[in-house]
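Consider the single chain below, provided in structure tokens and representing the form predicted on its own.
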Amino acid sequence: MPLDPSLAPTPPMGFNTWNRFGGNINERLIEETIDAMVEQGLPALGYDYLNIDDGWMAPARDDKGQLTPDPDRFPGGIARLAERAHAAGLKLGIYSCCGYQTCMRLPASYGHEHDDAELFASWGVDYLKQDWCRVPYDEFPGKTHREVAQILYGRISQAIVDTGHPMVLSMCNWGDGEPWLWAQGTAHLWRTTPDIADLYRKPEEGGAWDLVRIFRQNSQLSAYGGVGGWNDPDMLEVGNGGMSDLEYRSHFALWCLMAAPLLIGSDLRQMSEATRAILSNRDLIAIDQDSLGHQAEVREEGDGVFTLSKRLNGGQRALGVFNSTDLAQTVAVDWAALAGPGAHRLREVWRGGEDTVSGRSLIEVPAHATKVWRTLAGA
């Protein structure tokens, strides 16, 4: 039986601990982040998941074979944090892994899928991120990585269904085995790339991917994501300091155009005004959360400049121009190719102004910037 797609009618939004804190997490951090999310007004914008990533578990299962929270860092347990999150109007997410151990070498779910799903359900968990470290490929002789992923994610998916408790499943196998081709119904979102680095462009290959590389990969997959099952180019780095505010604006705008999950990865207790302005842009959030569930298509690509068009509910469109190069570009935008023939009234989402366009126009786009418009009814 497939997972309930109605649990993710739009890309999930919220916060995840990993990008900013790694495994250095504890009960107090989660409590303070719950308070910060409410104080910053994030639930009203749609950010309603607070997801605890790797590092919450004790070093070993208990004598009954159950996962337990680390007694020093999470003395009150996960169920109490779920209650506190729910009381604040939020949902709580937890982390596990398909392998023997998590990426931090803590106990994971291989061979314990049903036990762990039942445990998370009993705690009131609303979201599970299931990682892909230390997978026992040797126990599946002759199977490809894709086939092993289909087996192991199928197990945890069915275990969640069997609990009868509503829980979003995030598949985090870094695009291994092209999950966008088969994961619909098994998970509500699936990673399409390796982990993101807090860098616009990395000088070397290997390891986490930079913003531009992740965009290039995920933007090719517009045919596969949609309502109930989303392409996931990884969590947001906005506010973590490795990029400029202009680059973070591109990061957020591109993720919204691509209908990506929006999981904040910076410290919400110390959010700058610039970070707040980016993450709270209602026009972009509306584009990301549009009920039609379409991912923007790349209509033109040349010399590092991309033009994108995303269909929206009601016959409208979101349009974007991303200049990935290191120099400002004058871009000839074909509005008919992006939005259809005739004149179009547009709202520019960063500055808020409106214009009427038709035919072709020359648009100045600074280096590393992304301009985004939304078509409005009437011209």
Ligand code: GAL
Contents of the next structure:
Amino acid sequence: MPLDPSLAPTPPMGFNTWNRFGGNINERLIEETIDAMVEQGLPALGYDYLNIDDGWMAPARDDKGQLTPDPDRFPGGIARLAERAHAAGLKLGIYSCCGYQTCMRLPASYGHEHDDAELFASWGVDYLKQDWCRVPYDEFPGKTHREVAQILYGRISQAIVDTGHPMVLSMCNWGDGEPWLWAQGTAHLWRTTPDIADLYRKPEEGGAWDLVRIFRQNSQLSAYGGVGGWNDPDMLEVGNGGMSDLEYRSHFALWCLMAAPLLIGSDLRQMSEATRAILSNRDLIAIDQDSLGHQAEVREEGDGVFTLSKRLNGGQRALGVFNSTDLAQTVAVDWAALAGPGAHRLREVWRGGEDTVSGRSLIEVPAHATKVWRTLAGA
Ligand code: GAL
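Having seen the form predicted on its own, could you give me the form predicted in complex with this ligand?
Starting with the chain above, the whole complex follows.
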């Protein structure tokens, strides 16, 4: 039986500990983040998951073979945090891994899939991110990475279904084995790339991927994500300091055009005004969360300038122009090709002004910037 797709009718939104805190997490951070999310009004904007990533479990299973929270860092346990999140109108997510160990070499779910799913369900957990480190490929001789991923993610997916407890499943095997081709029904979201780096463009190849590279890969996959199962180009870095605010505006706008999960990865207890303004842009959130669930198609790519068009409910569209180059560009935008013939009334999402356009316009786009418009009913 497949997972219940109605748990992710739109891309999941919330917060995850990893990008900012890595394995340096504890229950106080989680409690303070619950409070910060509520104080900042994030649930009302749609950010309702608080996801604990790698680093929550004790170094060994207990004498009954169960995963157990680290006694020093999570002495009150996960169930209590889930309760507290629920009381604040949030949902709680947790992390495990398909292999013997997590990427931090803590105990993980291989051979324990049903036990772990039952345990998470008993704690009231609403979301599971399942990683892909320390996978015992040698136990599957002759099988490809894709086949092993289908088996192991299939097991945890079935285990979740068998608990009868609603839980979103986030697959995190970094695009290995092209999960977008087969993961719909197995998971509610699947990573399409290696880890994101908090950098617009990295000086050298290797390791984590920069923003431009992640965008280039994920934007090619618009045929695959959709209602119930989403392409996941990794979590947001907005607010973590490695990019300019203009670059973070591009990051957020591109993720929204691509109908990506929006998991904030910065410290919500000390959010700058600029970060808050980016993450709470209602037009962009509405574009991301549009009920049709379409991912923007890249219509044109010339010399590092991308034009994107995303179908929205009610015959509307979101349009974007991303100038990935290091120089300002004047871009000829063909509104008819992007949004259909005739005149279109548009709102520009950062500036807020409305315009009526038709034919072609020349648009100035600063280096690294993304301009986004949405069409409005009634030209
Ligand atoms: C990686 C994953 C990251 C984070 C990390 C934890 O595999 O892509 O998002 O979860 O493991 O160790």
